[in-house]
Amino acid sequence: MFQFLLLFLRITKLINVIGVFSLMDVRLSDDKLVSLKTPLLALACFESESMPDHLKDVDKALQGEIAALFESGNFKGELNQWRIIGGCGRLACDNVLLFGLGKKNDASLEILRRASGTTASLVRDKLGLSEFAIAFHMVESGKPCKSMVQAEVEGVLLGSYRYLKYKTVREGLKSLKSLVVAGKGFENEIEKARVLAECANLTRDLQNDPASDLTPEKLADAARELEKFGVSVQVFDKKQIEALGLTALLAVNRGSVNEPRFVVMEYDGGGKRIALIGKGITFDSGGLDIKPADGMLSMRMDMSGAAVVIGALRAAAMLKLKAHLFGVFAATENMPGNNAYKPGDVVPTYSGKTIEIANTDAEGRVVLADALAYSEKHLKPEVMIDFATLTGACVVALGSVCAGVMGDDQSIIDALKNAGEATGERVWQLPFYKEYLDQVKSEVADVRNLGIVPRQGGAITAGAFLKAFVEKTPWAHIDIAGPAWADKSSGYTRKGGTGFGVRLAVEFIERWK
């Protein structure tokens, strides 16, 4: 009984979306839909020419208004189609929202997640409500599936995210404060959805923070916050980094006035030893090979890989996953200061291998070289996965729909692909032939940080470069450059940092046996 009360308190606790301070209470109600008292009851259906059976009780109370919408063709349940019907005292709720999920043959948890996210922003921003009830999970003949409830709540909590940290005028801004989920017995699913959304939203906040505020030191401070959840955190400053011999990280840092940080987090829940490694470039100017102005505007998010690792370790600890996890990232800015590293330089690395710098704007892979080599040697994981906003080439190839994945162990890649389909954070496998590995060989050093063939296979040759610093541990590289950042809001994705990778990583950890 005591454990149940603790779980209930966690479910109904106020959710603090960092930087937004939006409060949302999530609770269950086993009232019948016609008796559920709420300003808005959100119901869903698949595309159809006639009214679905699971809406009949509500339609009866509404004296046939839902059936009339279907008969007239004004509502068919097409994807993202919606209609509002006033309760007018006929139901316990004030209004009913009908939301279309599209064709039943196309149904997936991701469509449900996106629909729930769209509904959250619709309820808050267009209808101006602070609370509503949702029963999208009853779309299958009124018999809810637990995974549908989790996806639905994830969608609402992710879709209600806003980054308001620097907004001094908030008058007129509405916030969702309460969500009621129709049904009973879904406490665990709601709690998991809450944790995953909370940690993804933390990652979003870190991505959205201005680079002048989120320096490498501040990013390391964000990692230190995980100690509250039982994660041990080691933070190495510049002198300690020099003592460790992370010379590739130090090379990239030379042009910046802000010192680098190297962070190692550890959560020991038992089980497999898995290392998650993130790229932590808190601002990327391109260095001496400087980017054009438009190319720099969003480069505060070049630390997204590190933010994903922080979010994933936090979620794993909160969910008490049975795994022995390490989270590692090397953080620095890439700036064209007086002592910046230069094109043509040969840079030593922690592994002992040397790098020819063909372009200073290919810096993320240079700092990851040290992070990967250190992790393999000192942490001795059974699996290593790195997350990095590594290449514009991956954005050209795949856009923002999915991330690119490559590596030397097909079982890891297959597990990541399956985890991506389950979470909606999808990955697409890119080829990793020996010819790509040959393209990063250097005539003056062991490896060069660009492929020898200009503008060809850039995402893959970047992965091939990283492979040179992984000697024997099964490993996969995920290039999140496309899906880590959104230029517009859609579904549960909000403009700016997306938090992509947190839910993917957690799902992978749970699946990996």
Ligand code: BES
The other form holds:
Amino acid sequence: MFQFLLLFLRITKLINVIGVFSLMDVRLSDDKLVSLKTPLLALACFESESMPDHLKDVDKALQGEIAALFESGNFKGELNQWRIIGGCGRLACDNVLLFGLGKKNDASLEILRRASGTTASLVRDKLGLSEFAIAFHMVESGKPCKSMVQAEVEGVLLGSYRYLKYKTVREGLKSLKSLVVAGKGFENEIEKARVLAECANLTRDLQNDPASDLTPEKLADAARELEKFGVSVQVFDKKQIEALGLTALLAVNRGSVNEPRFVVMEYDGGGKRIALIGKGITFDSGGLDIKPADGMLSMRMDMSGAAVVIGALRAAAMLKLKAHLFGVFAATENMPGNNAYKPGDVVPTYSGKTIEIANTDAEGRVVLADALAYSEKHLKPEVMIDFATLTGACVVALGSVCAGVMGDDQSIIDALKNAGEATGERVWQLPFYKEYLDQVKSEVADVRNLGIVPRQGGAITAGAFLKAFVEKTPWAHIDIAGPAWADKSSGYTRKGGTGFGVRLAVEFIERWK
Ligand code: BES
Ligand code: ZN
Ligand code: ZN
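Could you give the coordinates for the form predicted in complex with the ligand, as opposed to the form predicted alone above?
What follows is the whole complex; the chain from before opens it.
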């Protein structure tokens, strides 16, 4: 009996794994739109008073129904406006979906990506279909549309993400099984979109995982999975972390019963040495400076930076990018257990500098201090970028629309800004004046983990603190506290972990030659 139970559990576990990682099948069809056999053919258009030319053939088959929609003013192609027209045997598909992209002047790949994400959830959740065909990239006939195909497939694959790991009752849950992209010669773009979405969705899974299940040890296991893709992974356990002397990480870990982990991943595709470093707090209770209930609920996502690093390294390895990458994260919970570090403590660090703990809830910067110093010393990167859900202050400043970026190397920041505009994962530069650096000086130690002026410039003083642990390597800090998590679904973003940063990091790496 017991063995049967075990077998059953194993099988359901297997289904979970498959369920979580299986993405839909994406294929190309160069059939004419009117002869494309599919339950739903999704077409897009910009805002217009009359029917745009690229819809002519389909409109003709539909006996002028699309043109009539425009003429009557019932459909204008306003952003997110959509209509379904039944095929009724007039063309090969069962239904046509018309999706509005808004004003042509505002057109961007991001608009297309979001529209595709919205369409995916519409088709699956509202219409209950398991497959559809998409030709949003034909919206500007005659223009090269490879990047549009990539954005569109990314949008569909990201927009159909769901976190189902803990759902045992799945009746009535429809899934999208296949997507047909109209046209030919887009194999590379589809493959790239698939890799990027798969890796961002892995990051989302890790963000969404409950903290009691995704402990530092499990987060390190997730990194180890990258060995399958040719990434070498070193995991340091508590004893090894002690031997290394990552004492800041150990200080934050002291209030927790779960051991910390320190992880170094390496993917060598030749080219520039770039280190991506992530904050890996698997749960942030605030420690003894405990958070209020509202603020604590989402704090299982405080390892988002580490999850971004895992997702980005997986994508880089799968895409065989020409770069020598390192992915580093320090993972621990921040808990108020008996032995917890205390406000007023002075904590030694790997770098030799000491930290005055003014608030145990400013723990991310403390563990990052060791991760940055270790990376600089041992990996000798040409560039270091850290991703961290570092401050509520950054959320207050920028909301969840973009991340904050700061540092003292403008060329890295500019490349990140450009990569952000291209991927829709945008970063906004915050100032990094010397005055901010002065605000993290301590009277008793070398640095203080809180700015000296309460509630002022909190996102920047956190970055200024990190700066004290970077000696000479060009470096940028990205505070993803806002965009890492979504309170509601929209476009290709699903409620919960967003995977923000994975596509940004990959785009940056490709640009940084
Ligand atoms: N993990 C939080 C920051 C955070 C807040 C991330 C909201 C995502 C959403 C971080 O460790 C923290 O608690 N920061 C404190 C710092 C304060 C004590 C100086 C904050 O921002 O309130
Ligand atoms: Zn905190
Ligand atoms: Zn935190």
